[in-house]
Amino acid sequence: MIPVNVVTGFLGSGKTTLLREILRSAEFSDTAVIVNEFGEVGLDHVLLEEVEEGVLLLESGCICCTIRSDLKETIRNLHDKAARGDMPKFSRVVIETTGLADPAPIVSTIAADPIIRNHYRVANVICTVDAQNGRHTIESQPEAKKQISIADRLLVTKADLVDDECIAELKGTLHRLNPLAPIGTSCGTGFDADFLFGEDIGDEKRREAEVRRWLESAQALERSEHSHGHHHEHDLHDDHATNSFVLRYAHPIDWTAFGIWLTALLHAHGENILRVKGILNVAESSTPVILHGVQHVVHPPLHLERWPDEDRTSRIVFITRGISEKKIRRSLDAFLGMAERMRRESAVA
């Protein structure tokens, strides 16, 4: 399957800058890149040629469009291009969000069309994060807290403009509003691609690489929740306040209580569970299952072929907006208890 990158990011934080240097490199000749206006990247001297009207051709070898009506048909109609040899084939897309975007409809776009799910599946999503002015973007825009929220990689553009303290700070802001998402830096040129690009959990050579990872920012997580007296209630009071904490489970889940608990969250609560990531245990298999969701979308459960270490409790990371743990515990733990109540019930029957 093809795999999307989603480059989002606040108005004026480079994505920009970050696509211009995608379209020049070789790297990327094989990739499709959909923005929102052509003018926007500055692509003049790298056109090739014009395969239609909204598509152009690179001498880099990127295929490059327009979002037409909506994201759908233009990933449908670059595809049908593609396959009948309109245009070169591609094995990567990347989608550049506008300023004031939500990333997470892209990614429900993506997951829940049965056309395009067939052939492409979500790789990661990129969140760009102006040094300059990214905690008062942060303090002041919901939307951008957002982004970097729901991100799973977060790069600080135009470093070298401020001092190393700035961007420790915003460093340590970012990371405590997304603990799962790794930050990279950039000064404009030079971006580590493969830090970017390179690993999602969807690639079967890089997953237990990618698992290990955020298994290491769980447990700095869940470090960071007991220094700090575990639960953060007064911030909930804010419907913008973003919570972050890890759930353990010692003894093997049932797996479709499980799965049925979380349909019942993300119905209710979808747009407050920005991000939902776990290593599972349960009781119908021998190894685990790795759960990945951003919103109202859950992403197919990926089975590992071994733990990938000595540790078979369940984690489960949630990255919420005004929705504490203790709700979310409780929840799970009643929904849990049931099915186990259930099962003994059946068992002695």
Contents of the next structure:
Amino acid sequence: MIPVNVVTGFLGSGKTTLLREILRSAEFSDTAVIVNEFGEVGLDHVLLEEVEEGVLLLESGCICCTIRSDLKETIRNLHDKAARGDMPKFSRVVIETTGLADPAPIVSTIAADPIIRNHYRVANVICTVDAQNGRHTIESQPEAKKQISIADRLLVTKADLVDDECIAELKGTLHRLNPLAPIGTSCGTGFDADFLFGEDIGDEKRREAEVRRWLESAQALERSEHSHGHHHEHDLHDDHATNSFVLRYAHPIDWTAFGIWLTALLHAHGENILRVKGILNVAESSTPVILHGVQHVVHPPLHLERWPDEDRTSRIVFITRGISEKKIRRSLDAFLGMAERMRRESAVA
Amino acid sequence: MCGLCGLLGTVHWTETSAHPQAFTGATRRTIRAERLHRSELVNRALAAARLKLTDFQATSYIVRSPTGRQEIVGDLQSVWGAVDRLRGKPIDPLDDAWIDEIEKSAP
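Switching conditions: you have the form predicted on its own, so give me the form predicted together with its partner chain.
Full assembly next; the chain just shown is listed first.
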């Protein structure tokens, strides 16, 4: 399976600088890059054209809405060309979104197309945030907030232009919006490609380390909930407030009931379930099952050879928009409780 | 394909048979048993709405209303759209009234 990375971030946040630097390294020499022209001048294209052979420029508009079918066709064309030998074979695809794009539909385009999903998998979504203007952008642009909330890796760029205090404040804001994503910093050169692209839950060799990282973030989130009394929920009168929390289940859960519940939840509220990530102890498997999703898209469940720690409880982290932990917990408890009652009834019978 | 029941099943993240690498050990259900279990759970959850789900040859699901209207859908995610259409209003697992019904659901 060829990994597909999405590089997102608001206008001027340094996406192209990141790509230009990364693509210079030998490790990324066989990377196909899909960029998106936005507006009159395809600036991104001009910059990337010199770096990478085989750059495709999407015809028009914004990746998130008008040309999803273009994106599908672009990936299929890339695949066909490489298979026919019309272009060199590639081992990774990077899609650079426009500054205003919602990256979620890109993820769903890759996950939904039956041909694409047989050959490609969604890898890390990387979001760049400008150290100078980041906080203002987050406050004023809901698109930026969403890009940050669904990312797997956050990169604060132009860190040399502000002081340490400013960086720390911005990191705090980013962490509140997405407590699961590790945050890196850069000054325009020397990007840590392995941190951004390499450490990926879809890569079997790196999976355990990545799950450990999730669990550490989940633990930190739980500690913060305890010490601040669920402070994230104070903003819940605001429909757009981002809310993060962890649900734990000590006993093995019924995967079928969980699937019924999550599909129903995503059907009704997928727009506002920005991320779900979890390690599950399910009755249907003797090894832990890894689950992760972005809005309406749930990726295929993944296998983990062993539990990363002594704890055998299922831990599911949610990042939602305006939906409280209390509501989610009550609902999931009801569905899992129903399955448990059914199991007991059939055991008695 | 399931060696026991000879069914192909479908590829959806909820189907354990489609992800044998993720669901290991002897506790995984056969395709038929899993889809039957799923239908029973959904039917229990939808009892108050008087809608019924049945598996069709491990390739689709049929959602039926009490008036005899029915829809055939490809996977569990699509079941909920059919439920909305057949009951004439959206279903919401965060709706307290529905959760109350599920909490007291009897066989």
